[in-house]
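Next up: just one chain, as structure tokens, the form predicted alone.
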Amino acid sequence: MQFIQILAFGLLLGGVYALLASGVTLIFGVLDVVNVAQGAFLVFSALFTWQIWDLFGFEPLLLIPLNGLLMGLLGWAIYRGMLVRVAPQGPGMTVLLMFGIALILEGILNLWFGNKFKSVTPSYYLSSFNFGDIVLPMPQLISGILAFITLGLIYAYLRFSWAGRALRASAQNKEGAALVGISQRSAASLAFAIGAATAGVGGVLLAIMYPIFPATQYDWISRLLGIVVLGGFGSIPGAITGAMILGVTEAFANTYLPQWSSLFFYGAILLILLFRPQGLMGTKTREDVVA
């Protein structure tokens, strides 16, 4: 029975790296950019949710549309006022872009807020939903389920909408899609506020789940780039593949070997990246296959 509760937590939590690592692949999946100011925009989006819900006592999880519309916003003008000029530079100069601003971000939150963990603690903070002997949290236990919503939409969303394929056309081939009238750059600011604004979202939910501090973001950046390299860069049911295993093995070290979890989360990375290097869904470039 300790296993299946162990699994299920495993599972919720592994729906929430899912979450939070979609952004991150579908924006590279779009862009071909790394964005490492990820961590830096979960934070804010944290932070955010503590001082709302500190001053005004307001229900948290309320906050996931404002919070998602706002970072939406914020990554469409980071966009276009900087990446796109960045942008033909090459990779190494829209990762030092993206860099600067994750500092700048950081640097913020520490002046407003302190270098000083918060911790939003709603009522049903200390809850746990009993099924039988299974005993989940109620944070991860709602983050988890609101992940896995989230997550269903972003799939409609680009599967079905007019917008959602135009993305993918784009992501699986700039020059077709531009042959059809397809705009990069519309693409590319949609891609990108949607990948900010999932940061939005899983900002909340981290809120309620962990106590956050600006210079976690190094930690959650690092977790995500991790997650993505694992699924294969640009792949979302990579990142979703990939952020299960993670999320059960995590747990699982956390409850038997709490000390080494860290180690079991990377070395579980290491160990499929030796036999699968593109990924557990990415694609063999060219210089891959003549390799």
The other form holds:
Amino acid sequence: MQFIQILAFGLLLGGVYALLASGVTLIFGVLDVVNVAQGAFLVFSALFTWQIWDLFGFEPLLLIPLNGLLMGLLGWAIYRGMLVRVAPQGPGMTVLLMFGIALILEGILNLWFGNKFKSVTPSYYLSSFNFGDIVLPMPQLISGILAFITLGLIYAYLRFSWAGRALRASAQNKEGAALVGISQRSAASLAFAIGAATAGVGGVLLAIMYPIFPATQYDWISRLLGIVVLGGFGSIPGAITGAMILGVTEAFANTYLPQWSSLFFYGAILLILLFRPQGLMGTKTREDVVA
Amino acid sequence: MSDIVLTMTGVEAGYGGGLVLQGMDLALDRGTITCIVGPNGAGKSTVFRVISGLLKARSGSVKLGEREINGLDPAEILRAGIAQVPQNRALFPEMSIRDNLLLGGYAIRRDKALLKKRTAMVEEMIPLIKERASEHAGNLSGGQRRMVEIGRALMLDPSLVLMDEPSLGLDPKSVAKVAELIRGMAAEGRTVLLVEQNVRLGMHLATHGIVMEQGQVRLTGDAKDIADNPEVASMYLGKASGT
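Please supply the corresponding structure for the form predicted in complex with its partner chain (the preceding block corresponds to the form predicted alone).
Once more the chain from above appears, this time first in line as the rest of the complex follows.
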């Protein structure tokens, strides 16, 4: 029974990771930009949640639409204002730009919140959900379910809307997309906005699960990049699979070998990349094959 | 009423400091198939880039009917009625054939009735698209991909279709199917401009031929006359001059 409980816990955790990583991989797929600021966006949203909750005391989950929208707008503005100018300089420069943005955001958060852990503790913070012998902490359960719902909405949007089709087309073949009249600039702005919005939503979910302080952005971005590398850069199914592997591995390792928890996931990445350098679901590019 | 669909007059265009097209003139009649041949670097692809708006002409004019299109962006030119089937793989491999086709109608996506009508028209013209609608485009053979690419280009009901090397990499059976489709488009009143390395095939398929050299039209006329021209025959068809 304990096995099923840990597995369920791991899958819920994996759902939250999947939402966060899907934003990174979507941005990479459409823009070829590794958004190393996603961790900072996430922490920014989480600390904003804490601030509003601390000031007004209302249900933090109600901030999900607002944070998603605000971070989406911030992402859109960053793309239109900065990234679009730097993108022609190549991936090295865009990584530097996004790293710079992450450092600036972290600095602002440090000034505002101080270098201290902040915890959002709503009424259900310490409660749990009992399903027979399986006991799941309420914040994890709620966050996991909301993450899956958000992922479902993103999937439906990408699959069935015209904007979603345009994004997928742009990610798969930029020249082909231009030929049918899809503007790369619009597709890229939308992809960056959606990617950042996932951090907005994810930030609220993290805020009710974990204590947060500005420098935790490094911990989060390394996990997210790990997931995306494992799944294959640019592949959303890959990011979901990678996230589930991380969630379940972490849940089991935390129970049985807590001090080795990180080693298992990064060890798995190392092993998988030895045999599949393009990640679990990534495709080899022409450059990979030539090299 | 003039039946000329596209006119290029004295077009100069190039990249960086150099000029590739050096006073290019061209006139395409409705319902004709024109094949451009010429050595590498003659400016064949640059003609396509200028017409489709990817490269702006530095001087001269490019008119679709009576409308000047030089300087419009590629999406506007697409909406004006010029579609392009490029040489490289232009489909979205991980999307269904149906989605690939629908994206050809991206510019008319808000007019659902028109989109439906065009989809039905293309599906009737190229049955493969309906038969394998839910399969990923990446699973198709080279010839089948080319058919879907052509179908996608037809979604906007273009008056002019630019085709870059339509026979490249295809087996003879697929080449015959693609050729039939191109002839069908012309019979419907569309104008086709193609660049083809396979000069024999290109001139056989086309009604008109153009030989380009150093960014200018060297020779123009009926495709048959061009193919029979001793100089062209010797340069591109492997026949000795005068035979």
